[in-house]
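Form predicted on its own, single chain, as structure tokens, below.
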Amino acid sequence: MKVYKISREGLDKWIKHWTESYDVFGPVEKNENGMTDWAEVKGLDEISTAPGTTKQPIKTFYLPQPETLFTFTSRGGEPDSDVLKETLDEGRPRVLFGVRPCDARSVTLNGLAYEEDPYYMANVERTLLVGVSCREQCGTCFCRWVGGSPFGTEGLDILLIETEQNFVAEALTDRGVSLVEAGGGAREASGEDLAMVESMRQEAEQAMSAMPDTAETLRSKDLMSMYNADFWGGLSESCINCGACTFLCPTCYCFDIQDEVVRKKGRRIRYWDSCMFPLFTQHASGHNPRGQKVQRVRNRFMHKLKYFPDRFGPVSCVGCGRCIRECPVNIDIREVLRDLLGVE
């Protein structure tokens, strides 16, 4: 790791430099609610700088909604004229700036469930992560419950942190070191600036609670023995399966696949799907195994808290809080953590 100092016309430098070889995006304030969402950008001026995360997370950069996987044309056997063209294409490099720690853990997180699949492997090899530290907790964050922080790097290339005058660059892999050393104008930091820095990040964690090893706590306890716990039914009385927790979500990553077909041309596509969804689990004989409301809602967290951790070891949630934010009813991810953990 490198630790760098750059002026703020220095690091809009850096952005402006970047667009020569990038598409580069960012944050952007799209409404009057403050409310941010990802958008290209051609310098620091266009994104902001408003605490907490975007609306979407960045899998829509990994997993596009919808994401066409190959094309095809049939025209009834004559020569030469079936054609299947595979669609990926690593296509032109790109930087994501302003990135939060809780979705920059999501890449590798969901990187352990797509690490054979080749088009999101191309996203994750095209793509650079730029993060920005959290020096404010919004209400619904809780990333520290989840083995995060927000001054965390895992999945980042580059880390910012913002002082009173300047920013503290950490590149954190090669790419991110070629990244600043392409836009210029950085020079090492000090000793004084490490030091400022670390005191920055320990009063950040200091000011958000964190449940003490959450994943390994959920490990220790017997999970499925609650699976016909009453506070399921409670739980899913309310939730009306909008599915706007998971298509929020960085770490909810279901899709179905369709072959879209027009005058012998076709594509086929993927797209997302939900586990909340009544017919995500519909099999073709008509049989459902999830046909009930409290079936979904339960497998959705114990997807994330029991059977993900299960098979890869940590837990399926960065600890953002858009379902909680966005639910229309309410439902937050963190009591159902209480329930399960028996804590207050």
Contents of the next structure:
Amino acid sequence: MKVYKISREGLDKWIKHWTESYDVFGPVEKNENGMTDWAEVKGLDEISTAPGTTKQPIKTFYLPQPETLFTFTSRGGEPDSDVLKETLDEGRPRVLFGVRPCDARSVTLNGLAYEEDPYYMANVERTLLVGVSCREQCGTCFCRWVGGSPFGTEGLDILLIETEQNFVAEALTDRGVSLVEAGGGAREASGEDLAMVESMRQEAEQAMSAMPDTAETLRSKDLMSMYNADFWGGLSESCINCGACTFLCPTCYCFDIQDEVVRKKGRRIRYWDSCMFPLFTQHASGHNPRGQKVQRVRNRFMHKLKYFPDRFGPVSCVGCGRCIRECPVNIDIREVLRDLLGVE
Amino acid sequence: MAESKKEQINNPYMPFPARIEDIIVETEDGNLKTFRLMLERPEDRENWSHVPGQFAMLSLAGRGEIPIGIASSPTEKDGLLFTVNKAGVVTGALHSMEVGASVGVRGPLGNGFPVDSELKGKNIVIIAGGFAFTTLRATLLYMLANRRDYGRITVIYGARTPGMLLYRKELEEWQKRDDVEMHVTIDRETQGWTGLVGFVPTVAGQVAPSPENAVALICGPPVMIKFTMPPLEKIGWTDEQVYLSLENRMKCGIGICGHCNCGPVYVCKDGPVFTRAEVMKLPVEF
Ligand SMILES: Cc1cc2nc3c(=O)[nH]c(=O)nc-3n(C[C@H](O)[C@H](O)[C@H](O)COP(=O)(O)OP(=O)(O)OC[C@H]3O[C@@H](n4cnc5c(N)ncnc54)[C@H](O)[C@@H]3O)c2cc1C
Ligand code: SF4
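Please give the corresponding structure for the form predicted in complex with the partner chain, as opposed to the form predicted on its own shown earlier.
Once more the chain from above appears, this time first in line as the rest of the complex follows.
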């Protein structure tokens, strides 16, 4: 890891330099209630520094909505009609600037499930992440309960830490170092800078309540005792199966595949699907393994907090709090997590 | 991620091009047809290798992809067989296709029956109801081709009517053999039928194959499986000896898309074949 110091003007120059070879995206204030969302940017002044996360998670860059898997021409009788052509998108590389540590972790966590998926991996390959640490948290943030940190670096190429006058930039990967070099104008950070960053890190972490070993504890519990716990019925009662939670969740990665043909031009696309919808599991015969709402609500939480950890190790939740913020009936994953940790 | 790793990944969503070589209407209602598919490229044919019990995604460009069990045994060399029930969009489109049409095949997927490990040296009892006989046909043919690797083989297979039985010609041939014990049954008396009459669970109870050094492979509608277990348990069968094949909705077939999970397992990748003992430890979401 290499650590640099860069001024606000210097950062603006980085972005301007990067736009020569990358598409650069950042959180931009988009609507009147101050919510930010991802948009292409040309300079630092366009980027919002408001605390908290963007409305959309960054999975939109890794699992585009929709994503074309193959194209084909349809039923024309020509020799290549109906033959699928691969469309692995190796388009222009891009930099996401201002990614929160929780969102950055989601890329690594989803990567555990997508290891053999060439489309996802191509997007990982061409997307560089410049993160910004969180000095302030929102009421719905809980990254420290699920293995993250407001100064976390997992998944990032560069982590920026805003100090009194400047920024400290930790280049965490070779790609990060190249980005700093391409940006130019950075000085190596001094021992003093490093000490300051360290004390900021400690201060930020201490300001948040933490829950250590969450994944480990959940993994050690009995699957069926968690599944059969008595709180699922009450919890699911108010859910209206709108799916907002899963669409806004950075680590909800389920998809459907469908074919689409318009004027003989066809494509096989994949797009987000949600286990909150009854059709997700329904057979042609009408039989439905998760036909009841309680089964679907339980599946969402059990997947994140038990099935995924049992299979891959970590919890499939980064604590960004979007599902808490946006659920119309105030279902709160933090309560479910506490309940599950309490299951004997 | 390292370049080298990226190159190793080939596209698991890309089907092999194939052609329909033959179509056999299996049942009197015309709702079940067996399609014999030939992979177009010689290298794909050469590299193809599957285990009985595995499935593949059949791809119809413009319609979609569906999981279908591989009905042919790897010991049959003349293409791949898929027996398809007409149920909806993709199966409907497939049923309207003719010999010579092109389709895609993505697979083989899933685990299959452990024919070369746990099942070796065992007495085998195959129990099938309705059109779930498909991958068990593959299994039976594989075992008959490697007959000395297995002990006694008993088949209990039932359908609603004689006209709803799959693979009629082969059933007759197997009935003539003395190295496989066939019990083919239909639900109700019908004119011209001289074989067994009764539901599969009842016949399983009457035939009562011994559990000693034996395994049972059971495929059929959930109710059939449910009612077949008690008569077997009564004579000493345990859940560890019983293999089932689950059928959950699935899209990717490689454990990513999230549709087919049954608790922590993915039916597509960890299954579709499980022992009943394994299934009993899972949430009932299949
Ligand atoms: C491992 C496995 C093996 C199978 N083997 C066979 C077989 O050998 N022969 C056979 O006829 N059928 C088999 N099926 C069932 C077959 O996949 C469905 O009947 C088929 O997907 C229906 O598709 P459709 O487009 O015609 O119906 P639609 O109702 O239009 O289907 C819409 C979508 O629903 C899903 N779906 C619907 N029913 C099922 C189902 N029962 N199982 C899984 N997904 C479903 C599919 O994703 C399909 O694309 C198997 C299913 C699985 C999971
Ligand atoms: S956002 Fe809330 S109401 Fe909507 S599906 Fe999720 S839990 Fe249910």
